[in-house]
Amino acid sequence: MVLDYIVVGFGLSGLSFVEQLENHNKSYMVYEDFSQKSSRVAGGLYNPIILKRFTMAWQASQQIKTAVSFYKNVETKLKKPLVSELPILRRFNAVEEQNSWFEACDKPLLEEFLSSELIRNTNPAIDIPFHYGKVKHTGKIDISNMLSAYAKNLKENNMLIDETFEYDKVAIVEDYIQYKEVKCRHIVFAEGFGVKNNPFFNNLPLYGNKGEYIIIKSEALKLKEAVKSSIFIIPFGNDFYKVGATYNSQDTSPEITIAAKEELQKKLEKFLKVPYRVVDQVAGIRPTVRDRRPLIGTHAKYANVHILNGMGSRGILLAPTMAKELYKYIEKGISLDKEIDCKRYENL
């Protein structure tokens, strides 16, 4: 038997592509060794706005519609609560920021998502001297639970193999790919930063950007919205909050660091006025591209070897749309946008 696909990697990109295969009744096998953790440790917020500059992320107004519908469908499929609405409040550090917010609210692309009504802080646990701006239509995905539950279902149906993929065992024949005892028509690599070890695509300019979060518990904080200052505070229920994240392009080790913990605590304590304790810390390497666009497409030499990668820090929004684009490209020959096509780096 020849499968339609092998999918290597099962973070947000891998899951998103598998859903495309499910929706089109394709046969497949997933390989995942759980070495890449950026999807599993991410904050989980879906938000189309870059809150540092009050601008729309690339194509995010359409991506958010696709993504929310996608995750709600997965939620229904897995019969688990995964998607929740969660307002994001942007803490202003100066009157100038408030004025910039009002200017952004008047822009046609942003007015759907930015509230022009400033919100006065009523929580004595947080120092908010210049009010909040509210981002609308935002929320949170329980990514870790989603990936775990989906992977469990795949494993129970013998469609996920928990082992490190061995690239030297790939034999590319004219009509199919042989990997060990499995034959398939196509192989899609969705490995995140793990692609640096992949001989088919390790020439692409993807670099690691390490992100670390701390998990805190504070009975006095009583926060019901996500708050963005220099860092995010994201409520997770039962007085637990995820705080982060750091951005470090120099360190691509998977281990948590004391330096990141201290950095996050220092930023947190600039505006948090109540006691808290750190109960956990997590780290992951975001797969980032220098032009901040995904890497999607087909190997220059092998027509049935493909890549779905480079989602950076916005994988929640990007992955469902990019998986759909890649599927249409492979199965229907619909051209990829030049901005995301990995061919833009063929001459490197």
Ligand SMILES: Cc1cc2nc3c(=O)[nH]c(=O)nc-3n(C[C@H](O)[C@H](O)[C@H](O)COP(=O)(O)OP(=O)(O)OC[C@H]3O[C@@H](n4cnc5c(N)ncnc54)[C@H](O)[C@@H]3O)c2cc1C
Contents of the next structure:
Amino acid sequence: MVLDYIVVGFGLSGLSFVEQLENHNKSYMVYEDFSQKSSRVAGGLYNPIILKRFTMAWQASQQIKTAVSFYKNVETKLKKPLVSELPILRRFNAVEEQNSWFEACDKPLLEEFLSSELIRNTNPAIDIPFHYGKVKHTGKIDISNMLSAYAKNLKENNMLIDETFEYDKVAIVEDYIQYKEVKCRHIVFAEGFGVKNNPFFNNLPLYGNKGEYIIIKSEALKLKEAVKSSIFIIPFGNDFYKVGATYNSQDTSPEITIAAKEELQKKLEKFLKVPYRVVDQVAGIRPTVRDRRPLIGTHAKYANVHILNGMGSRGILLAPTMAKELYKYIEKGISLDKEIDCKRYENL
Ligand SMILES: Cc1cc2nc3c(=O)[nH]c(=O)nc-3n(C[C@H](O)[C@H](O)[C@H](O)COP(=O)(O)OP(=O)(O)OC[C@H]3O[C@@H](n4cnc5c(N)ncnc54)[C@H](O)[C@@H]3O)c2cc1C
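Pass me the form predicted in complex with this ligand as well; I've looked at the form predicted alone already.
Below is the whole assembly, all chains and molecules, this chain first.
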């Protein structure tokens, strides 16, 4: 039997592509080795706004609609609560920032997401010199639970194998691909930063950007919204919060670091006024591209070898749309936007 697809990697990108396959009744097998953790450690926030500059992230007003309905469908299918609305409060550090916020509120596209009403802080646990700006229609996805529950179902149906995909075992035989005992029509590589080991695509300019969070417990904080200052505080219930994240493009080791913990605590203590304990720390490598656009498409030489990668720091919003675009491209020949097509780097 020849399967329609092999999917390598089961993070946000792999899961998003698998949903396309499910929706179109395609047969497939997934390989996942847990070597990368970006999706599993992510803060889980969906937010279309770049909170440093108060601008819209690339094509985010479209992506957010696709993404929210995508995760709600997965939630229904898995019968687990995965999507929750969570407003983001941007802490202003200067009056100029407050003024820029007001200017941004009136701009097309942004007005739907930026509230023009300033929010007064009523929580004594947090030091706020000015007000907050509120981003609307934002929320949180429980990615880790979603991936484990989905993977469990796949495993029960013998559609997910917990092992490292071995690139040197791939034989491309005219109209199909042989991988060990499995034959398939197409392979989609969705390995995140793991693509660096993939001889089909490791020439692409994807680099890692390590991100770390500390998890804190604070009984006195009592925060219900996500707060963004120089870092995020994201409530997770039962007095637990994720605090971060860091950005480091020099260190692509998977381990947590003391330097990141110290950096985050220093930033946190500038505005947190109550006691807290660090109870955990996590790290992952964001798959980031030089031009900050996803890397989607087909290998220059092999028409049935594809890539779905480059989600950077916005995988939650990007992955469902990018998976859809890649599927339409492979199955229906609908061309990819030049900005995302991996062919833009063909001559490297
Ligand atoms: C600290 C941190 C916080 C973040 N917060 C947010 C956030 O709040 N919102 C947001 O939108 N984004 C966030 N991101 C970014 C987001 O996590 C990424 O964009 C997204 O996870 C990328 O997903 P992916 O599936 O492409 O890659 P990955 O999550 O890296 O998944 C790739 C998968 O492939 C597997 N794999 C790799 N090689 C092989 C192989 N040879 N064989 C088998 N399996 C293999 C890996 O084990 C992994 O599971 C954050 C990232 C970090 C690090």
